[in-house]
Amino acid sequence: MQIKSAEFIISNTDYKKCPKPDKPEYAFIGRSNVGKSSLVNKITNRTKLAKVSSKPGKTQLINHFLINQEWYMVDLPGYGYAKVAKSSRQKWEKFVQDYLLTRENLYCLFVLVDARHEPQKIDIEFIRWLGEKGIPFSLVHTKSDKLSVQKLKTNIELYKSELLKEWEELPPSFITSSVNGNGIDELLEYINSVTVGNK
């Protein structure tokens, strides 16, 4: 699939508002600092689509964005450590709770987790409620250029292994980097599949 185009279309924060769900839909989310926002830029191939900083926790809106004129990207806040109040991202994962509960063309949420790391708590602790909620997901590691080949694959198979605990099934996986674009081609053929099964 070829990004033709990339538009943004309303940032908000009940879900009520969000576009009409006439197309299929894919959003993105991960724990603050993951580096969500560089990778929708560098799947989008537009610098400045997203809004990066160094400091966690800027997205704090829904974020739609129209691809192609065919499907809607989602750049949703960051879960976990943020330098914001309490209140804030409480207010944050109730309305992105809100939203991926109730949005009926939401096809896939990629949730990212960063490569570098060995499974942190709180990724499993929300990858565990998708599944108890039924919520199609998928599962992707960033910043895969910050490491060896060697310890990339280790600490994707640790994740492998933390998962099968709780899962007979792993779900689909992809190793990516915003960097030197490794695995943009592959996410984005599986949306394209998605898109084409639903269809």
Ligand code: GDP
Contents of the next structure:
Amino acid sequence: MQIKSAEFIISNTDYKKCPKPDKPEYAFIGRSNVGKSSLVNKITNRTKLAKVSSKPGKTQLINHFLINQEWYMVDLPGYGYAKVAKSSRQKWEKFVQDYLLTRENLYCLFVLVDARHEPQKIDIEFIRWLGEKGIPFSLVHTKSDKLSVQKLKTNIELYKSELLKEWEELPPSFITSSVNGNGIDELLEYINSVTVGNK
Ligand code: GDP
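Could you output the structure for the form predicted together with the ligand, given that the previous block was the form predicted on its own?
Once more the chain from above appears, this time first in line as the rest of the complex follows.
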């Protein structure tokens, strides 16, 4: 799939104010600093798209972008901020959960994990919750350019065996880099195939 247009639509904390759910939607989530903004920009081939919505004070929002006039890309707030107070974390959980549980046109949630790290408790718990709620998701291993081929392989295998402790089947997964562009075409092709499959 070629990205012909990418347009910022709206930011908010209220799932009821999201655009009408009349187009396929794909959302991105992960711990803060996992490389989400970089990936959103790389996928859309725009250097500043995600930055538009991540100005200070706007980072904790559900951000909608319209791609090719055909589908929504959603940049969700990152989780696991060490410095965020419990009260705002609970607020985050509430509105992101509301969004994930009610968004009927959400075809896939991409859960980003940093390829350099072994499986982290916070990500595994979040993935478990997605499973319990039946929310469709895929895994994206980010920053793959930062590891040797061998180390990357080891970490991916670790992730797989961690998930297989709880899952009978592994979710689709992607290995990406926003620096060298690895995995971006595969991710876009996957989005395309899911959209076509749902038509
Ligand atoms: P976010 O907080 O998840 O939106 O993360 P950012 O996209 O802002 O990235 C956090 C940091 O990781 C920044 O310094 C990026 O330049 C860096 N980064 C993000 N993606 C990659 C990647 O694929 N490769 C490398 N080497 N660095 C990355």
